[in-house]
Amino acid sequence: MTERIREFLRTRREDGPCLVVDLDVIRENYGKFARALPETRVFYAVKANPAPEVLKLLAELGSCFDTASVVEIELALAAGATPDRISFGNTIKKERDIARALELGVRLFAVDCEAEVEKIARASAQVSIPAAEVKVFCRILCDCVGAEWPLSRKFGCVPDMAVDVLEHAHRNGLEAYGVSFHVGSQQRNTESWDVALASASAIFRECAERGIHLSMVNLGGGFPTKYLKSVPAVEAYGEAIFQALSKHFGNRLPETIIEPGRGMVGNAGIIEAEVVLVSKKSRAEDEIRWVYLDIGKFGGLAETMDESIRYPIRTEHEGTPTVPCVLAGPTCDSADVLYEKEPYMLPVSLEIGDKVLIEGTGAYTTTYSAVAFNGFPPLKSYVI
């Protein structure tokens, strides 16, 4: 926790859970990505944390933006990004949203099937944008081995199909621009990009044999933030990715893009929550206690689903004896249990009304927070 966050929480007087994000940490993270892969453009994944203050800072630093909707495009533009610094990276788009993005000046789109290509071609004609000005890249499937939050199956196609999709884009007058993949969120294996880049280079070769010359590889996200387990430094990822690019593309390196989200903002935020209840489910012989917080899966901690992301949790009783605890949220939904398969060790002295700090929560918390499930308000967010 930074001194700035500590001071903010010390003087805060409002009730309810809140997220506090320190912009200085994000500024430092952006610099690390820019230095680790100096020839690669950074497209911040807006979905990770779309706070206007975060987007404005990154736009000022020179970041580009990966967006998933027209609303996110508009947020990036409002923050100071120009349309040429925005990618519509969602492979599932309504045709009218594609048309609106084109009207806003966006020219870079993700696809993973021929039907999506056809939507982009039709939308460009609808708004009188020459198809040749519109760039598409095809996302391929990745096995995501080593990721704590896999992103396989829903997005992407097999590499062999990607060649046909890109040829379809070419035949529809669009610019077949390149290939993208995602090795899985919170990917702690720096070598994970190697296999995906081997597939990408094969697609480049096959497209070239068909007279289509690709230019770009979108390396996706996956760059982790530190939770309970240690993670490699950004520099280690940069070195591994550059070696894999050189291995598979030789001296003719393509343009490259990275899409950090969690790795950009995750460690910049901390959630302060309150203990609502401490109880047991049976008599004294049951060692396990249940600790209910005023925040749960529906309040911003959706990534605890299947206990995939295990956040560090701090209390004011650090250093005192601990017992295993199940952690749960405050709602009347039985799914609102954060950690039960592997209980957390928390202080015996933890009491109702105590504050707890949930670290590494700068990404995917406010955006996953329900509007008013059970009447609980969305997670408050402060950017300092």
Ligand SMILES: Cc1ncc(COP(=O)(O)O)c(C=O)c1O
Second form
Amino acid sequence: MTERIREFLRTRREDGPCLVVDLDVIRENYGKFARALPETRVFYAVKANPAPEVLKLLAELGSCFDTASVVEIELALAAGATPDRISFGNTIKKERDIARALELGVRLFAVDCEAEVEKIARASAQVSIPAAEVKVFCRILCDCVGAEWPLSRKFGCVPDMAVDVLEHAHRNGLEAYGVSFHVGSQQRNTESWDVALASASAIFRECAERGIHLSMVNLGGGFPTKYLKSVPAVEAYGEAIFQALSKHFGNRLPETIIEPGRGMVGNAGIIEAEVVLVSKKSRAEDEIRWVYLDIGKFGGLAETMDESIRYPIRTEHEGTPTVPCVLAGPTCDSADVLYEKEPYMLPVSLEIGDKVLIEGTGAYTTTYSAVAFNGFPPLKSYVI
Ligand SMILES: Cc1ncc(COP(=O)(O)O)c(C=O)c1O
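Having seen the form predicted on its own, the form predicted in complex with this ligand:
Up next: the whole complex, starting with the chain shown before.
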């Protein structure tokens, strides 16, 4: 918790949970990424926190932007990024959205199959932009072992197929630009990039044999933020990635980009919430307590799904005896339970009306919050 956030919350009088994001922390995080991987361009993953103030700061610092939709592209442009600093990194796009992105000046697109390549080729013809000016990179599958929020099989293709997809792009007149992967979000193993880079270099070689010379490796996101467990520093990731790049590409290092989301903004945000109810389900002595907050899965804490992300929670009773509690949100949906399989240790003295601080919530919270499920408003956000 930074002094600025503490001061902001001290004077806040409004009701309801809120997220407070400290821009100074994001400035510091950007500097750490830039220093840890000095030859690599940073494409901030807008999905992590698209608050205009966050995007404006990052644009001023020189960041590029990884976007998932036309709306995110427009947000990045409004924040001051030029289109050459924006990539459309979603592998699942409507053809008309690709055309709109092209009209807005974006020239860098992710694909993971031939059908998506064809959409990009058709869209560029439709808006009269020479296909040769449009760059595509092919995303490959990653096993995501070691990631607390794995990105599964939904995105990417096997490396062998990536060669065909890139050749297809080349035959369609597009620039087959490179390879991307994502080692899984909140990836605590710095070695995870090694296997993916081995595949990327094999794709570079195979493409070269087919007369296609790739330029770029997109190393994705995955850089963690600190929740309950400790995580390696950004410098350790920079070092491990540099070693893996050298091992697999020798002295012909490709152009590289990273797409940090969580690692850029996670630790910059704190949610202040309130205890609505503390209860038990029976009078038995050993009966576990239930603590209900005014925020839950539908209010922005969606990443507690399967209890994947365990946020640090602070109360005003620090240092007093604790008991295991089931922690739940306020809505009338029984899926709205945050931690039950592994109950959360909270102070015995925690009472109805107490404030709690949920740390590390700068990423993947506001945009996950429902508009009005059960009549609760979306999570408020203040960027200071
Ligand atoms: C294409 C892409 N890039 C980057 C990210 C950001 O990942 P992280 O928040 O783990 O840094 C994501 C997250 O879903 C993604 O899908």
